[in-house]
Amino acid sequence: MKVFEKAPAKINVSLDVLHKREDGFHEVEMVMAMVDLADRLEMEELPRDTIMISSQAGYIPLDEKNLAFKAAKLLKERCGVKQGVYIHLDKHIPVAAGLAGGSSDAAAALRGLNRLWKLDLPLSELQELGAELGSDVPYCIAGGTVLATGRGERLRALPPMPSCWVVIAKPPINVSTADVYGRLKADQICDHPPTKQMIDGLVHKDWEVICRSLGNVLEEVTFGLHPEVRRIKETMLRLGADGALMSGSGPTVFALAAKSSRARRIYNGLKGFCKEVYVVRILT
């Protein structure tokens, strides 16, 4: 038996942080929602009890240093499996880039052996299992357009984002999550994205006010450790973005359009100086 799961990006429109947490993680407030660049995970029995990881990706660990692999194992434990697992990874989200790629290969791998197994395990209790696995992970396994509270564990669904296009740009660097939030002073923070507004204007489908709205207080952190990345975000602007905002820690930036030829002439206009260029749909 076979099974068949899809991976999706998350963007970061909002993501404010409160204050650093006597536990070492940072409060946050986010407002996330997922794009259709997605992995596809596929999965199929295996008749020894081991769990084998491949992927197309030459850049992505296959043991147990993979999420998707760490969830298998996860999994395996808590509910007493023996059946072993192929799982293959067709990568296509960029890694280490703030776009919550391997939050989204373990959601997909809870999701996916939770129908392989036939564990029929509710969904809470796969976002239970995915918090010991990452921040992102709860929120990845349900997906939608949602307000992430406490450590990013505590969800709240919103309306979903207006249909658009998002012209998403890495540049050839990869950051630290665990540098950029080791770098941020919390208490000094003093432009706060406005979270309230931009819920309302998801409520009352408002697209001016979400793109007035986009707010990440992690970059300046990251812009100062790679200008390159501000730079990729005044092009955006300067091409006609209707806003532009970078994705978690960075350093993948993204833009929105309510139109496709605009959208088209970001990326075209991107394509020059970046690699790694992507033009998607939000998934709503």
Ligand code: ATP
Given for the second form:
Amino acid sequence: MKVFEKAPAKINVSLDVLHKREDGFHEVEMVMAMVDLADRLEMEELPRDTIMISSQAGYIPLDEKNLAFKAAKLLKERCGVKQGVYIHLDKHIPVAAGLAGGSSDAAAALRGLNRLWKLDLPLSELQELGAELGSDVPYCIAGGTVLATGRGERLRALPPMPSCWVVIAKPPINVSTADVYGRLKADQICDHPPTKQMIDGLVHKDWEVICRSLGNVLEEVTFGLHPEVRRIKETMLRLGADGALMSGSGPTVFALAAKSSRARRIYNGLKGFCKEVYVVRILT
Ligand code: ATP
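So the form predicted alone is up there; where is the form predicted together with ligand ATP?
Below is the entire complex, every chain and molecule, led by the chain shown above.
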């Protein structure tokens, strides 16, 4: 038997850090949504008690370090599953980009294997397991537009982002999430994003308010390390984006556009100097 799962990328339309906690984690407040740029996982039963993983992407670990592998191992151990599984990962989400590709793969593996192994665990239990793999995994299990607090694992569903175009540009730079958080001086942030205003915008489906409320406190850290990320954002706005923001710790920047003609113009304008550019839809 075989099952398939899609693993969509996430974007942060708002990312705030409230303070650094005593356990070393940052207390965050993030509004997240999903886009239809997705990896695809194929999971097939193996008669042997083993986990195998393959992918067409040569630039991710294909052993026990892969997050989909880790998810399968965790579920197998916790539920006492004796069958094995072969996971094929068709990778499309840029890696280490701030789009939670690995977390979404882990979430898709948990959802898919829950079906393949007929475990029937409720989403809430999958989310608890997912939290052991990474802060973004619980969100990626259920998706939608949410407010995430705590380390990012406490979720509150919000009204969906209005249907729109999202132009995603990933410059060829490696950014370490741990390094960006490490450089952030959480007690010195003066420009917090207006999270409440963003939520009001979503509640009232007010596109202008949503675009005006985009904000990410990690931008200044990543912009300081890599000025080209700021230039991509500025270019998107110059090309007519309704709003633009860096996602997560970067280096990916996304532009929002209500009109497809605008999205196309931004795409064409960026394509010349950024190799990885995508035009996708928000998942509502
Ligand atoms: P986040 O937004 O959650 O910080 P990200 O988009 O910045 O995540 P990922 O694409 O998830 O980053 O990759 C982070 C690291 O995880 C990479 O260095 C990669 O080698 C490793 N990794 C492990 N499993 C996977 C996977 N299935 N897909 C992508 N990367 C993976």
